[in-house]
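Next up: just one chain, as structure tokens, the form predicted alone.
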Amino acid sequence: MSPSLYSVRMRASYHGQHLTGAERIVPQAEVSEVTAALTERAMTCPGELADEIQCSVEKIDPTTVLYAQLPDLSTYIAPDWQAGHRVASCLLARAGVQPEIATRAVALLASGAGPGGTVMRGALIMDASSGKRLEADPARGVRVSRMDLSPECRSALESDLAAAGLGHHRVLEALVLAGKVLGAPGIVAELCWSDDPNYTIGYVADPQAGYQRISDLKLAGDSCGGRVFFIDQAKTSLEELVDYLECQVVLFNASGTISTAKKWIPADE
């Protein structure tokens, strides 16, 4: 009999503002250790000291788990954030997002996609053809949850990322999240960069090209950021999409390719 699996999720905030979050899917025997590790991570994250940390543990029905392969990983080098924005817009257009909508989405994240120019707690959902925003709550958006790596895949991926000079947990976790998003019904592409003022790297992901890191998408010290999920409404309903992103358990048991080549601005720029 397979060991029972549990979803362990952590969210930390300061005066109601999200600071950090992480989650794992682990066997019962590892729940206490992983919960402690995620709590320690929340207490030691850079910036403000969290005044509220929430950890939740939820047993998973093993018959509902979807197993999948991670997307391929590649890296684009941009000399500055303006060039990074052009790279992101170009990659989104390649994926099937209307070019003017891609450019608008990049500018929206740079200025703050939440009410009054704030950073959203989750991702906004945008129609790839019309640019219409579809998320029910423009402050919360949609939160992607319940995804992780199988133990064997985690060990191999950590080694491969370290060998490629990408050993930080941010890369692994972003790759896992992007992998789940790319498996969602109706997804055309994803755009993301962090609201952490010390982290300027972001990515564009799409089902064909995979996870494409971009070296500079904002100035150091800039606290804007977020995620945009571009969808084809003819291929999904909003209810189906959100249910998959928030509730479907996905475990990745195989890696894609990890390219160490550094690409520059796309050839069609």
Given for the second form:
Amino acid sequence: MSPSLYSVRMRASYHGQHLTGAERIVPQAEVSEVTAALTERAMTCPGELADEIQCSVEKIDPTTVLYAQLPDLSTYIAPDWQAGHRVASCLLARAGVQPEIATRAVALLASGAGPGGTVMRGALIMDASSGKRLEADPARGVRVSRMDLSPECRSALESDLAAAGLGHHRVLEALVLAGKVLGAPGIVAELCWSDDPNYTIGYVADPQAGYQRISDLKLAGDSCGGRVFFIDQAKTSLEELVDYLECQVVLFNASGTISTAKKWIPADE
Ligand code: PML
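Other form of same protein, the form predicted together with pimelic acid (PML), not the form predicted alone:
Let's see the whole complex now, leading with the same chain.
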């Protein structure tokens, strides 16, 4: 019989402001160790010292787990953030987002997509052809949860990413999250860059082209960032989509390819 699996989730905040979060899906025997590691991560995250850390542990029904393969990873080079924005818009348009909607979404993320130009706590959901925002709460957005790598896939991916010079934990975590998003009903593409002022790389992901990193999407020191999920409303309901993103357990048990070749968008695109 396979061992029981648990979802372990951590969220840390300071004066009610989200600081950091992380989650894992692990066998019962690793729950204590992983809970301690995630708590340690919250206590040592750069910036303010967390004044509230919430850890939750939840048993998973093994019959509900969806096993999947991670998307392929590639990297586009942009000489500066303005070029990065053009690359992002171009990749979104290639994925099927209306070009002017893509450009508008990139600008929205750069200016703070939450109320009053704030950074949203979760992702914004946008109709890929009309640009209409669909998330119920524009401050919270939608949080993608309950996904991880199988132990064998984790160790293979960690060494492949390290060999490609991509050993930062953000790459692995964003790849896993994007992998779950790309399996969502009605998904057209995802746009993301970090709100960490020291991390300027982001990505556009879509089901055909995979996880496409973009070297520069903002200036160092800028704390704007977040995620936009573009969807085709003819292929899903918002309820079905949000239920999948928040609740469906997805475990990746196979990697995609990791390309180290540097890619450029042709100037005329
Ligand atoms: C990467 O370098 O591939 C990760 C980019 C996105 C990071 C998003 C985040 O950590 O918030």
